[in-house]
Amino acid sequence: MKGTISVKRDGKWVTFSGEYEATTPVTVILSELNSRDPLLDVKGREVEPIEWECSCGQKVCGACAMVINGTPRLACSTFFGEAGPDIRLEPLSKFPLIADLKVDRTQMYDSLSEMKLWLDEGVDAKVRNIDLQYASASCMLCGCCLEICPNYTGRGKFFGAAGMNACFRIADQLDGAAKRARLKEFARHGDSGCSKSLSCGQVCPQNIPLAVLISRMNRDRIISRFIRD
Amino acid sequence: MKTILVIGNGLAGMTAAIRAAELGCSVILAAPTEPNRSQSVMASGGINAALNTKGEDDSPAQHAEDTLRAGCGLADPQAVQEMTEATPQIIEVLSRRGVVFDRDQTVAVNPLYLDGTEKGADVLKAGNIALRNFGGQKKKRTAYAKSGIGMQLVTAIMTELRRYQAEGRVTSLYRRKFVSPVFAAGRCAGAVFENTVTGSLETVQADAVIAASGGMGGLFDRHTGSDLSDGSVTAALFAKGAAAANLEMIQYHPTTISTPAKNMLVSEAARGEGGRLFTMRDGKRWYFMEEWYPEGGNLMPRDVVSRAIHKVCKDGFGLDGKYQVGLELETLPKETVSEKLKEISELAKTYLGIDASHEFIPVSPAIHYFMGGLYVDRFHRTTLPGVYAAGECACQYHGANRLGANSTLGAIYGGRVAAETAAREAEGVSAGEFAKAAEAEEAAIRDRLSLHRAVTREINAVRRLKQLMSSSLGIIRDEAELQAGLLELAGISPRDVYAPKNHTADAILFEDKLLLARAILSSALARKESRGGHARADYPQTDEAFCKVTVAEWNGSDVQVRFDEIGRVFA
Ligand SMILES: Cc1cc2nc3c(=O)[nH]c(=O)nc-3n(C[C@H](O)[C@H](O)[C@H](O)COP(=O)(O)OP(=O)(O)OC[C@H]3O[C@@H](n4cnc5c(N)ncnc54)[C@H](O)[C@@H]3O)c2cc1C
Ligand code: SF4
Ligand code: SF4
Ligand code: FES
C-alpha cells in the first residue's frame, strides 16, 4: 500500500513517500527510511536522516513513544494499516526536544525523585493491592500520559499521572510517617493539579488503571489523617 | 574517594552501581538511555533462587548443580556455588526493596482491615514469594511476577538508585555511548564516550571501570531482545586487547513469533499449559516432539527443541514451506489462553493478526541469549587491569548453556561481584596523567574517523553484518559455512562506513564489531565438537578434550583462539 510519511523537524513538516505492508509498524517504516541512501523527501531533497528512539520493539520499553497523527503512541505497536496511508509523527511536546522525534524526558524521573519517591529502608512486603502494586510498577515513563494531560506543562509543580502512578506504589509499600509523607506528595504535585479528566487513561499503553490509583490514594490520605502511630 | 565508572544501566550496571555506592565509591553511571529502556525491562519467566518453601527439599547446592549440568561442564564450579549461595538473601533483599512478585497465598490476621484502619491493613501478611517450574530445573525454583519480572525487577532497582542519586552518591549520564577505554599507567583509568545529543567526545576519569554492557543481539538478524544491546562495548574492549570467551555459544529460544519488526519470544509457559509443536505431513498434523521424545514431548530443553524445529525445516516440513512450525494453543481450554497465556494471546493478535484461540501461532527458533562475552574471573576481573564486566556481556555462571531465568540473577549477582572487586582493586592515576592519555585517546578515535568514507551508511553496513551473523551461525553450524562467514566479513571494508550527525563515533565502532564478529566465527570454527549451544554438523559429538573455556583475542593484527582450563583467576 501506498502512503506518505510526515516528520516534523525543526517545527516543519519533512514528508516521504513509501510502500508498506498493513502489519508493518511505524518503528519498521522509520528504519526503512533511515537506510534509504540518500533520503529524499517528497521533493526529491536530500536531507539528513531521522533521529528517533526505540529499544524493545515491542511496547514494554517505553523508548518510542511519539506523537502519531495528533495521539501519544507507541510507534512500536502502531501500524501503517490503521494509522496510513498518510502519516504524521511529531515528537512528544512536553519534553526538551534533543532532534525531531526525539526528546529528553529526565524532568519525569527528575519528578519522581522530587517526591522522593524510594523506600528509606527494607519493606515487609505488602498484599494488600499487590495486582495494582504490580500494574503501577509497569508504568514505562513513556510520557504519553503527561502529553495528553491538558494540566501537565512540564514546568510546574503538577506531575502528571506518570508522577501519581508512581507515588501509588511506593506510598503503598510504606506505612506511618513515611507513607503520609508520600502521600503528602501526592495531593502536592498530583492530585491538586489534577482535573480527573483521564484521558491519561485512555493513552496509556500498559493499560495502568490511573483512575483506581488516585482514588485509592485519596481514600488513604484521609485514612490517615485519623491514624497517630 | 574512589571513583568507579559504569558502563550500561540494565540490571548488571544499577546493582554495580548501588553496590558500589554502599562501599562508600563515588559511581558514575553511563548509557545511551534511562534505565528502563534497557534489554533487562523484558525478562519474562522470572528468576530462579532455591528458596525451598515448597517441601521439595531444594537447595542452593542443587540449583548450582543444576545450573552446572546446563552449562555441559564449561561454567566455573566455584563461580556457580558462590552465586546459588548467595541468592537466596539476594532475592529476600529484592523483596525488601519492592520488587513486587507473584506470592504464594495471604493470611489476613487482622479482619479489623474491613473496617478501613490502616493498622488493620498492615497486619496482612504475605505470603511465601511463589516459585515456578522452569526448564532444566526439577524443582520448583523460579520466582516471578506474572510474565514481566523484568520490569519489576527494573522499577524496584531504579527506584533505589534514584535515592543513591538524590544522596548524590551515584550520578547517571544518560545519551552518553562508550566508544573507547582510557588507559594510563598500564590501567584503565576511565572512557570515551560519544554525548549523542551535541555529537561532541567526552572523557570521563575513574579508578576503575564496569563493563555491564549486556549482550550482543544488536550483531544478529533475527533476536529476541534490543537493538541497543548491540555487542558495541564488547567490541570495543575485545579491540583494545580484552580476551573473550565462549563467543560460540548461542541461545536459541525455540519459539518465537516472526513479525516485520524483530523475532519476539513466546514463553514455555505455552507449552507448560499444554501448547503441542506440530508441523503438516501427508495433509495432516505431525506432532514431531511428542514422536520423536514420548517422555519429554514438547517440554524438552530449549536447544532439543530448537533443533528439532530446524531439522524438520530443513528437511522440507516447515510450514508453508518456511521456516516455521505451529504451536496448536487453540485446542487448550479458551480460559487458558486468554488468561493464563494472556500475554500471549495479546502478542499474536497486536503483531500477527492471529486469535490463538482459533487458529495455531507459527513459531521459530530466534537467537535469545549469549552464554559468552568478555573473558572474566570469578571476580568479575577481565583480563585488562582496571575493567571489569559483569550481566550479558560477560561470560560468566552459564557455561555452554543457560538455565532459564539464571541470567537475571547472574546480572545482579555478577554486578554486585564486579562492585565488590572494582572497589576493593580501584588505583586511579593523577588528573594530569588522565587528561593526557584522555587527550591522545580522543585523538586516536578522531584520527581512526578521518579515515572514514561516506560511502555506506552504517544503519546498512550493520544489516549486512546481521545478515551473515545470522546464516553462518545458525542452529547447527559446518567449516564451510563458518569459513563463508568469515570470507565475507573480510570483503566488508570497514573504512567505507560513515554514520549521521552526533553519532559519527558508530562508524569506528562498526569497524570493532567487524573484529568482534570475527572473533565469534573463528571461535566456532576452532570448537571442533557440538555441545551446549553449539552444534557442528562436521561434528556432531561432544570431545572432552575440549571441555575448556575458548578464549579469544586481537593481538592488534590477527584474532586468535586458545583453549584455556576452567576457573582461571586473573591476577
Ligand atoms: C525477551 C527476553 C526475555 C527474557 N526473559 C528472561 C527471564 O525470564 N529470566 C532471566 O533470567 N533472563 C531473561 N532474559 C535475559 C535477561 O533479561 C538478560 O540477560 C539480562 O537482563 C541482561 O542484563 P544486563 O544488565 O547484563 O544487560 P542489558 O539489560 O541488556 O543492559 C545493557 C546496557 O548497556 C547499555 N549499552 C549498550 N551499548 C552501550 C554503549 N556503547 N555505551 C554505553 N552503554 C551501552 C544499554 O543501553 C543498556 O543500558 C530475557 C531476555 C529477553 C530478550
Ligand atoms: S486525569 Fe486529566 S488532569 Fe489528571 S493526570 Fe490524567 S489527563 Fe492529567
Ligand atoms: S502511566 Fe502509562 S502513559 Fe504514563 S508514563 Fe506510565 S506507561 Fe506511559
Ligand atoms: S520500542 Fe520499546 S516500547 Fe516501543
The other form holds:
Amino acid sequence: MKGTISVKRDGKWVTFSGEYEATTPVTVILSELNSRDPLLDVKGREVEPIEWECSCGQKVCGACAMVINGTPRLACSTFFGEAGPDIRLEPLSKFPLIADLKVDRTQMYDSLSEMKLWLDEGVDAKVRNIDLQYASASCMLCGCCLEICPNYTGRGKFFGAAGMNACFRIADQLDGAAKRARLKEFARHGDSGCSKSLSCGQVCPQNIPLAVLISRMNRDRIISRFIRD
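Show the form predicted alone, please, because up to now only the form predicted together with the partner chain has appeared in this conversation.
Partners and other molecules omitted; one chain follows.
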C-alpha cells in the first residue's frame, strides 16, 4: 500500500513517500525512513534523519508517544492500515521540544516528585481494589493523557491525569494521616484543575479507567473531611 508520511519539523511539514503493509507500525516506518541513504523528501530534497524516541517497541515503555493524525498515540501500536495512507506526525505539544518528534518529559516526572507519590519506609500499606491498582500501575507515563487534556499546560499547579492516577495508586494503599496527605495533594494538583472532560481516558494506550480512579479519589477526599481514622 502506497502512502505518505509527513513529519512536522521546525513548524513546517516535511513529507516522504513509501509503500508498506497494512500491519506495519509507525515505528517501523520511521526506522525505514531513517535507514534511507540519502533520505529524500517527496520533492527529491535531501533532509536530515528524523529525531524520535523508541525503546521497547511493544507498547510497554511509552517513549514513542506522538501526535498521529491529530490524536496523541503510541507509534508502536498505530499501524499503517488504520492511520494511512497519508500519515501526519507531530511532537507532543505540552512538553518542551528537543527536535522533530522528540520531547522532554522531565516536567511530568518532577510533578510526581512534588506530590510525594511514593510509599514511605515503614508504612503499613494495604492491598485494596486490586484490579484498579493493577490497572493504575500499567501507566507508562507516555504523556498522551496530558497532551489531550484541555486544562493541562505544563506550567501551572494542575498535574493532569498522570498525577491523579499515580496519586490514586499510593493513597489507596494508605490510611489515616498518610492517606489524608496524599488526598490533599490530589485536591491541590488534580481535582481543583480538572474540568472532567475525560478525554484522557479516551486516548490512554493502556485503557486505564481514569474516570473511575478520579471518582474514587473524590469520594475518599470528601469522606476524609468527616472521618478521622
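No experiment lies behind these values; they were computed from the predicted model shown. Positions refer to the first chain, counted from 1. Each form is matched to the other, and the largest set of C-alpha atoms that superpose within 1.5 Å is called the rigid core.
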*Inspect the rigid-core superposition and answer whether the C-alpha of residue 116 shifts by 2 angstroms or more between the two forms.*
no
*Please say whether, between the two forms, the C-alpha of residue 128 moves by 2 Å or more once the core is aligned.*
yes
